[in-house]
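First, one chain by itself in structure tokens, the form predicted on its own.
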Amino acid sequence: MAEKSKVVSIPDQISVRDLADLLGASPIEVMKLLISSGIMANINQTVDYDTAAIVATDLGFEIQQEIAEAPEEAPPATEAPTLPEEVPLRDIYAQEAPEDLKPRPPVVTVMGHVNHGKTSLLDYIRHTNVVAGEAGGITQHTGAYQVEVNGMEITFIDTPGHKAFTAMRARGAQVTDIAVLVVAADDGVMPQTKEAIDHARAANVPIIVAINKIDKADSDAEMVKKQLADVGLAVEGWGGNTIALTVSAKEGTDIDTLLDMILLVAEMSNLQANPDRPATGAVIEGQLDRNRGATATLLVQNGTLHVGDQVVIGETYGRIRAMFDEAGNRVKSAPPSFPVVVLGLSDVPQAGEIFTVVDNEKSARALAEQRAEERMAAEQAPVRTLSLDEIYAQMQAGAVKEFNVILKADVQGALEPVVSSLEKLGDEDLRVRIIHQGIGKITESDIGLAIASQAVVMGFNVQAEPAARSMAEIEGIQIRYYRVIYKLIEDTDKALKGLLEPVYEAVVMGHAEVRTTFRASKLGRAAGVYVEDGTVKRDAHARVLRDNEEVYDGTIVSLRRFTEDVNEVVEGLECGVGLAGFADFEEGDVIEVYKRERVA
């Protein structure tokens, strides 16, 4: 410990790696100390003197500020490989010199409600654009494909829907330039249609509406346009400028016009990239092929990918041994907006992960190992919840100008006044943006959208589904529950003004299933339960859940094992539970035990 009392000189700016070397500590130990101070930094990021001084003090050092000397030309690195600085995909084009940028094909995602014809539309476009001579059409599923229209290319991303679209954004990949929303003319706007609109809007991509199935006798395109206007998507002719076309994927009616409109929107968006640089882009899908090993469909977004390039994808790396287009033909290079299946990776990557080309295998391995260390450090650190206070701090720092909210309510009549009130809050500098609104429980889809959009989830007279609640806890998404409208509005207004008071958050301690009921002299009826996980404690808070619906929220007032009163019962044991003011137990009910912890 005596050595750690020596004086250390720290410059104005220092990377996490160099700080660790300076203090004789591991990078992971330094990152943990930074996380405990509320600072998320990876091994290559720089921190200022004040931040580095806190870490040094925590490790027992005395500190002094290093006096800057005249800059000297740095000698070339000879030991550790130079690792590329990670750049979010939304910023990769902004870093290019204007003279290096060239037009690139648009990347399109097709979304819509189930059975509205999304797959039929994609299949019609795909099979009518197969190059002559490719007998049998598409020979393999790649998750993406490119078609040619009037001598110009369009890339289509074939995802399972808006949830996958948003999950990719949550991992950092913003791959879509245009969203095509498919709505059946005989069915109209449905719940998944509304969700798809909200997910596309959250990604800030232009929407083209394809009103499908106009070949059906009961089709009504004008009804669809009105319904779209009712949910806030105003199309041409209904007070808006969103392009809406009537098509039939079954008969091929006006599909060519739809493709022309995609090219028109792309031209207006001025999509460009620099093909003359090392490639970067996103994983569309990955799979393990029994014969070829780990494969992945990569969408090149900037630069050009070549056979022989060394790539890093998250913690996976490898040398590109071969590349194939969607028809299974070998290709030697892939320019911007071109999707290819690649071989040569060390493992199967996840959809939405970002790939980067590096100089050599040593650099690739070092970067993959660094990311593995960062992931392990993040897993060991406590989850940081994106709270209202934290959003306000980001607003004050100028990082965000909008407070993103996902709002769920029990009935439409309650949703409308809440939305109306929230939209009136804030000013031109800070305002509420409702990313998604809906009726019913808070779902995993809602949490996924919150992750991608950095949003707070609010429930009015509804609870979160168990899977959604677990996902929110793991990902650090805050769910706030309300039963009174004015309290929801008041809290949001305070968040915008930075006046929000600390709140108490429910932390689940355990769950017990009701197996039987019996009479209890003081309580009327009590429940015989089996503790499925965690701990059940006397005087703890408890909810009774019946078919995932909350029917009671109160306190445990009696806890017995056989004939003895006990303070707690752990997982795997049976006990008797009595609740304050509640006796209407049914077999199969779940008692969720929780404590209230104060959070900022």
Contents of the next structure:
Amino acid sequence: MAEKSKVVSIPDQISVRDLADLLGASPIEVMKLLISSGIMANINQTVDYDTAAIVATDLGFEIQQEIAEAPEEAPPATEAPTLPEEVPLRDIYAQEAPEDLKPRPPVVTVMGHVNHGKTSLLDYIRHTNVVAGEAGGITQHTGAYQVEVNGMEITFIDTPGHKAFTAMRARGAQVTDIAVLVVAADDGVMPQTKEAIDHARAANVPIIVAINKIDKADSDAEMVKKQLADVGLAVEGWGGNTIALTVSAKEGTDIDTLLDMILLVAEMSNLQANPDRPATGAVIEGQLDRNRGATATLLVQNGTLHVGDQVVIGETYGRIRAMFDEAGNRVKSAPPSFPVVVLGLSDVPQAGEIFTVVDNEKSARALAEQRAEERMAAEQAPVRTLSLDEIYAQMQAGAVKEFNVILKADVQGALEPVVSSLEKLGDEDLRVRIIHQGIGKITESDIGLAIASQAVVMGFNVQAEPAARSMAEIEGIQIRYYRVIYKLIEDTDKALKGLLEPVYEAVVMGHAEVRTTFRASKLGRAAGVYVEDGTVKRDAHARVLRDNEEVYDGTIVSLRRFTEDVNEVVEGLECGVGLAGFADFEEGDVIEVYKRERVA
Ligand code: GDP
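Show the other one: the form predicted in complex with guanosine-5'-diphosphate, since we just had the form predicted on its own.
To see the whole picture, the full complex is given below, headed by that same chain.
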């Protein structure tokens, strides 16, 4: 807290961040005070002297105005950058030119333990804030709705809980900007509260805590805050910055403040999109309507969706025949963060699928068919496991800097030493990130989180529930079981080390002797060879050895039997071989074919 009657001098203009620094307060505290004076400013925005002075006075400061020096020569201050560093835009927005980006409403998901009041909260907000439409204000269930607060919109995802949230993320859609974590004040932090925190964190989504059921006689908000701090979510007043407020979804107490706080966090996150481009976004839910055919609720994430647009959603496509808001009113266009029910699709899409607007029906059909083919090919391929090896590969490609682990153990006493040992592994470039830890069997929720976060699931003295096991199998998630701590640590350590310094070994697959050479159009010359042992494969590595000396090391780019392109030729057969960037074959050369394998 600020010291009383300290004097500060405030310049003509000051950013919210600098003002907070100057006053020794958190930016959130400053923004809240600004809100109470009716000013919505994000952390990078500048406020004038009079406004800053009100905040400073509220915090108990005496103020003096700083005299601006040499105002004539000073160039006008450049605008603060529109994107605060701490909030990276997601990929779809990153490709937009900054000047095309406009603010967009936040998309909020409500999470928390069962019976803590998520549904009641969503219902209360919906009934008190939804703009009653022409359809008589009768709202229908569409999976998402938008409310208006102080002239600003907030979009709520109407399926509470982290299961839906993670299922969407696993399909590639990240729609949530802010998570409201509901904790009942008479029940406190429960297993799903903790899961919800981990899921929101794994997705880098800011959390606002709504301590609910404050009307109840046995409610204890301070206890809830302490318990949250104990599980690593420090709220204001408990050593952290996470906003927490007490509400009653039943009586409506302080729900308006909760909505203000959502707008505040949205403002800080500087949520933007480019409304002037063809729309892309995610499916919130799909439904088969007896009268209207395939329908879906789409949430526009970037661009604007119009009636008449041609869309592709996964393997489904169609021309949008009509669009409706959640009250059933017809709308012609849907800007960013706006959920709409659309008609005109060829099939019912699944929640979490991504939609894209394309130029015409031909490209829509081609894209949908291509996706269907890719899926069928993937289904025929052997079951893919997200193995340690695959994660290495991704890390090597620079795609991942953290080794995500979901850890379940039989008892708390086992969890702690495992966690502390795991956290010591790795170095600055690569470390273990435990995105979720808990007691008990491995559940479907754990697998869902693993899919969404590309994590390995480790069970210490616990098994996976049958449903979780089959989900892991289908989705290709690796579950590793351990009975001794040192083995778990050793495996993880090896994984990280392998990652840091991968060692590959050439494993010879076969040899072929050059019997003749001939002209080949693209390569210059190719070799007619006889496979002496093993196999020769297209795309494999190959060396050319002449009198036991290596004259070439590269790849086989062409492989033919008679006039046919083939993938593989085995011992005892003849074939034509073309190498990348090599044409100087001589009769008697030996082509040694090999593959590179990671040394375990
Ligand atoms: P959910 O499982 O988290 O969606 O929880 P619900 O919204 O279904 O609420 C569970 C129960 O708690 C219901 O009986 C609600 O009426 C009750 N409830 C929800 N919010 C409050 C509240 O603020 N105060 C009181 N007293 N009861 C509440």
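Rigid core here is just the name for the largest C-alpha set that superposes within 1.5 Å across the two forms. Residue numbers count along the first chain shown, from 1. Model, not experiment: these values are computed from the prediction.
Annotation: Cα of Gly528 displaced by at least 2 Å between the two forms, core superposition. Superposing the rigid core and comparing between the two forms gives a CA shift of 56.3 Å at Phe562.
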